[in-house]
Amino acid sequence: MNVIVIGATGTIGAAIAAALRPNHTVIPASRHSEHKVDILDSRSIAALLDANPHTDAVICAAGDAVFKPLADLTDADFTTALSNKLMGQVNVIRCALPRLRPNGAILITTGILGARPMPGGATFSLANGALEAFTRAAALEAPHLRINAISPPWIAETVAALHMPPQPGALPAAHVARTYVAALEGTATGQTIVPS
């Protein structure tokens, strides 16, 4: 399959691209790569897809929110989470739907804070929960494609980089990337898939 990986310069995105390369053609895309894309701008996503008209699948491992206590969150913090983590990936789905080849796939990324919130993670929980619900709804209207959300646990490399205490269930990015490959090559749709 010809697969665009959005967020390919990030920890998870780079691992996904590496895991796909043995059996698929990968087009790595990000704000900082040769294939530039900004998920906040649907025109940017459409331009990337139009420049690669034989794309079978899009995997998005991009999107951000704000980590801080609920009492300290501002309107701007919520706007960041909703416009970036949530609507950025909704934009990916909307733009990819009419442009992918039949029997292709769209995979977006949510995360553990959707199912298991923690103090400070309210905007992530908000965006992840909404994305998982949207995935279920969008899949109902895309009979020619499979749409799934992948909900990674804590990523071991991220925990180490942030100097956080060990997180139960944390997995290396390469391990999590195998779940994306399995979802891409599988038959499920409208699901939230949790790497294990």
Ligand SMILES: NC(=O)c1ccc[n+]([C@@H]2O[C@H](COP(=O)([O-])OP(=O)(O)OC[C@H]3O[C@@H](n4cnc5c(N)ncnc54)[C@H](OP(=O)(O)O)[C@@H]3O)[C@@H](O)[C@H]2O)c1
Second form
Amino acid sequence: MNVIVIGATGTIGAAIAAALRPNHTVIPASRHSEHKVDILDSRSIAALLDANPHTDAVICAAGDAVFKPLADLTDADFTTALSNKLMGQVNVIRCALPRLRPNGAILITTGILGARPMPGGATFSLANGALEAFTRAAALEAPHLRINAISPPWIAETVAALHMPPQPGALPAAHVARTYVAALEGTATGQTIVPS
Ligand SMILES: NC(=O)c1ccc[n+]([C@@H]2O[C@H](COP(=O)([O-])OP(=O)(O)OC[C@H]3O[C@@H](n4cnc5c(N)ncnc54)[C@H](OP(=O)(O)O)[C@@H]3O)[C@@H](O)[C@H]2O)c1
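Return the form predicted together with this ligand of this protein as a structure block, the form predicted on its own having already been given.
After this comes the whole thing, all chains and molecules, with the earlier chain placed first.
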């Protein structure tokens, strides 16, 4: 398949791109990649897809929110989180729907904070819950495609980079990437898939 990986320079996205390369053609994309896209701007997502008209699948491993205690979150923090992690990926789905080849696939990335919140992670939980509900709904109206959300646990490399205490269930990015490949090649749609 011809697969656009948005966030292909990131911790998870680079591992996805590496896992795909033996069997698929990867089009790596991000704000600073050769194939430029900013998920905050739906026109740039559409332009990326229009420039790659034979795309079968889009995987989004980008999308940020604001990690801060709930009492400290401002209106601007919520706007940032909702326009980035939530609407950025909703717009990836909206833009890809009419542009992918039939039998293609869209994978977005949510995360463990949707199902298992932690202090400071409220905007991630908010975005992840909404994305997982939207994925279920969008799949109903896209019988020609498969749309799924991948909900990774903490990534071991991220835990190390942030000098966090050990997080239960953390997995290396390369391990999590295998779940994306399996979801891309599988038959599920409308699901939230948790790497294990
Ligand atoms: N790491 C974890 O422990 C973990 C756990 C669960 C869920 N997640 C979720 O997984 C996703 C990826 O996380 P990560 O840790 O791999 O992130 P990361 O290492 O910070 O990488 C983010 C990637 O996304 C790109 N990017 C950032 N903003 C973008 C934008 N507006 N438009 C297009 N591309 C953009 C970055 O490249 P450019 O700077 O070139 O744009 C980079 O390639 C996020 O949604 C995160 O919430 C992460």
